[in-house]
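As structure tokens, one chain now follows by itself in the form predicted alone.
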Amino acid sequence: MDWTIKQALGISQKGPMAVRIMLRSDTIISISGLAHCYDLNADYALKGIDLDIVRGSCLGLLGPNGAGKSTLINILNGVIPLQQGEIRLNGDSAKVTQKQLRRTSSIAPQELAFYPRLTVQENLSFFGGAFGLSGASYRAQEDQAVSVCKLASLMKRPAGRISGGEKRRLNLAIALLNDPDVLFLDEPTVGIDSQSRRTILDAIIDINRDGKTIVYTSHYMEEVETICDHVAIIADGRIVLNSPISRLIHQSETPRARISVTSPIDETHQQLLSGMQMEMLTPRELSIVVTNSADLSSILAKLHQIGLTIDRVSYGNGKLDDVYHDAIRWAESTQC
């Protein structure tokens, strides 16, 4: 296993379920021994989640389709009641309601939530009634707003046929309405293109700095890495990895090259291969220590005369993919 998650979770030690970091003492969402089952002949959606949420830090959310990303999310947004575990907030001794996660959270969910045959004028209007805002409150939260997803341009027009790009600005207008403590983002930026990507995750930096709080899902490793501060990665309904990022991408002890080739590597190759520092990925994808380039020139050279062909090479010191990665295979490999 790679060197940041053992010192991330201390493995070798207590395993991922023991381990529960706390950036400051300030924070916003305490969750201990949460579990979610949908169905009693069923497994567990989440199996004794212990995470805690700082006051204006952006946590990045991560974890393959299924893990428990979104059990969770709606958990603490109100829609699904808690099952087993506590949640508190602001760190009140308290248990809190259903009613009370709604009133201090918002999300946007990764599937568009408006009404496509209204204005995005109207659409702000609508919602900002369902939050319970009029008058004043409401022109001061829909000026805020359009002002931070840049909407001022689009408000006569039908949001269902506006760009996809301002379709998902929509989307985090009409969540930002209520003014919510914590704002949820899920997938915010899937499916569009490069520079509408970039207006909503310049409008994301900006609430953050604000003092805002964040909780964002995203595939996009990329995107954590610029706009998180913290991470905690999800699998089959466990915490497996709960870290600063700074902790995980720029402490790495040794550079390595991640090197896929087109053809599977078989025993045969590894066997050729077994002086190296190597860890197999995939069966078309290796880790290999490397101390210098010309080190790596050599390692590429000895690859192709075994019979590889290099598909794709990276190197360098550890990066939030490469953790991630690797703390789903480790989850996936401690598996009952």
Second form
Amino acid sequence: MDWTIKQALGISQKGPMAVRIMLRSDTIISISGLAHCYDLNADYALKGIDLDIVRGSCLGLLGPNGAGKSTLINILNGVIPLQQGEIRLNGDSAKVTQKQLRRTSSIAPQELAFYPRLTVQENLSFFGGAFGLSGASYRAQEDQAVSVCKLASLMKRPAGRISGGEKRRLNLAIALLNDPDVLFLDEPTVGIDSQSRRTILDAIIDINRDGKTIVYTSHYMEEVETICDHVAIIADGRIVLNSPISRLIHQSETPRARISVTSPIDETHQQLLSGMQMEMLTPRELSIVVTNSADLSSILAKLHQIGLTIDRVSYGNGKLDDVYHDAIRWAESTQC
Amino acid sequence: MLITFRAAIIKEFRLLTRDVHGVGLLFLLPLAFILIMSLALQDAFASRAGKGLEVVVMDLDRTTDSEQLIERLNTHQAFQISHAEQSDLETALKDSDAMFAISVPEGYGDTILDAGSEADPVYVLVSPNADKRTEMIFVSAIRESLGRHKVDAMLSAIEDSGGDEDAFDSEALDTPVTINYAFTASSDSPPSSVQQNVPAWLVFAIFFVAIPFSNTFITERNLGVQRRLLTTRMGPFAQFAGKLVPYFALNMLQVALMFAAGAFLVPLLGGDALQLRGSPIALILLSACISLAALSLALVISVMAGTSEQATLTSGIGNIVLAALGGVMVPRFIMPQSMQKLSDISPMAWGLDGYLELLLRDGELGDILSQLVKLCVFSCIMLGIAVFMHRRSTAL
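Next up, the form predicted in complex with the partner chain in place of the form predicted alone?
Every chain and every other molecule in the complex is listed next, the one we just looked at coming first.
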């Protein structure tokens, strides 16, 4: 596989799992070698994260609980100080400060982080003040957030007495008040009904369309498939997969086979397979266009012939859920 | 900075107004204590408790007679006599730790044997915190000293007159001693229980605010608001100040209402009215410093406590311990010396001492300066600890 393919797939030259998406000039946040340890005696929560977040994109940050998503988000929000590695904003060569990160970004945390005893309007007013907004600038931002999150009819109601979905919308609206360049959404649809989820997802799509960069964490893969254009999967403090979503799931008419092998596929193997329409997903996994079952049989035979032992084969139109579980399984298998 | 500060204050005021029951309790509880304790201890305080056996003497006579009287008093081991350097007896009493002050008037030697004289042979001033039993012992001791002095003087007169019995006037043996009470509206009535209980329970009330105050941070932490605020421009100073200002205002309202209750409500229920004496500026400054000390202590508790239960228990139990130590529940002057020294560590004791100095002794700003300094230093240390702990807990 040549380097352009690697780049496209988000695999870096640094090593098999030091995954890196494309280095583009429109990168809003560029992270390299980011590591974090909460306790000197504890294991690293993040172990050398390299990640570029493209301006205006919607990045789905996926991973199991405890993988390091929250730590990464908190560092990118300026909540946790940077220990190791570098974060750069807007392609700037200077290292970013915590204050700059806070001013650039905003977060809608998983918790309903507002005051239930205050009305919706009073909550917005307080957090607007906390962001340093007042007067006309605050009113403009409030109008925008209220409009996007459809809160106009709820402004006078105590936040503790509105429905779960409405609370989620308020949580999102507060995050929009400081007009952030990057919006971090930490499971913004957890625990709400499908109609409210649809409203929030529509709001997020609108926000993204308006040019805001979104980093979205969720355990609902279908949501990520719907709204995200990039996906980064994090496991055990490392990014194990980082790719445009279109390369991971195959919504085209062409069926593909996802084939996992037991040993890494090296340059020699790739040269031997050069005649096939294939993409490397990970060093031990590839995706190949398959037209019929006979075609699949010959592909598997070819892989066997060049010395690769087949571990698992899935066939059909891929789903993000499959990719996610494969990536996590692969990450677990490579942990030593 | 101003915008975030203003937002924090408005938010905290709004939250306070949404918790009418909680805020109401902050007033009702100390009010109940003031009413119950003032009325219940009315009789007990009529014969005030006290410890002091130090006596300040002002000798205006400066004759052998007055010196003999003072020497006689000095022979009583129960009293420790010191001479007043001030010109005014009340000032001398105020400036010392003495429970009693005596003025020996000019011409004492002449009046002591004059049965027709209506003037008291000595003028006695009793501190508000001297108890009745000590007062009676003291009066007896003076009577005894005066009586012995008279007997000696009479015997000497008889001897000088060559045994003429007419020179001896038996009525002259009567030694009337009139008691005067210092720092009261009328010098012949002792300070009431309300005068002692209102400041005591007011100090308790001010510190009692620590319970709801300390919970505000825990609630915000549990809601995730603290974490969210870390992504805003609102730093710890704006957050702290935003909470301190509304609760400080609440404390000042407590001060006004508790004093008003002592002055107007207690008399309606049959008790004595609180007399607001001392310097008003000093009273306001002292109240402000007590509030600051209470709130800064609450801030430390709220920053350090992990759960709402921890904060409530720490604030509640801490309050009771500080109140017991500080003389709110048990007046300090009836505590043993060792306990009195221990109680000096309680900020409630500093506040209460200040109030008593103002309300019982007509104190001025200068009289409570040491209490004000102690409270301010305590507040600064607590605020420093709170900021340090807050920064440490947020810098994960």
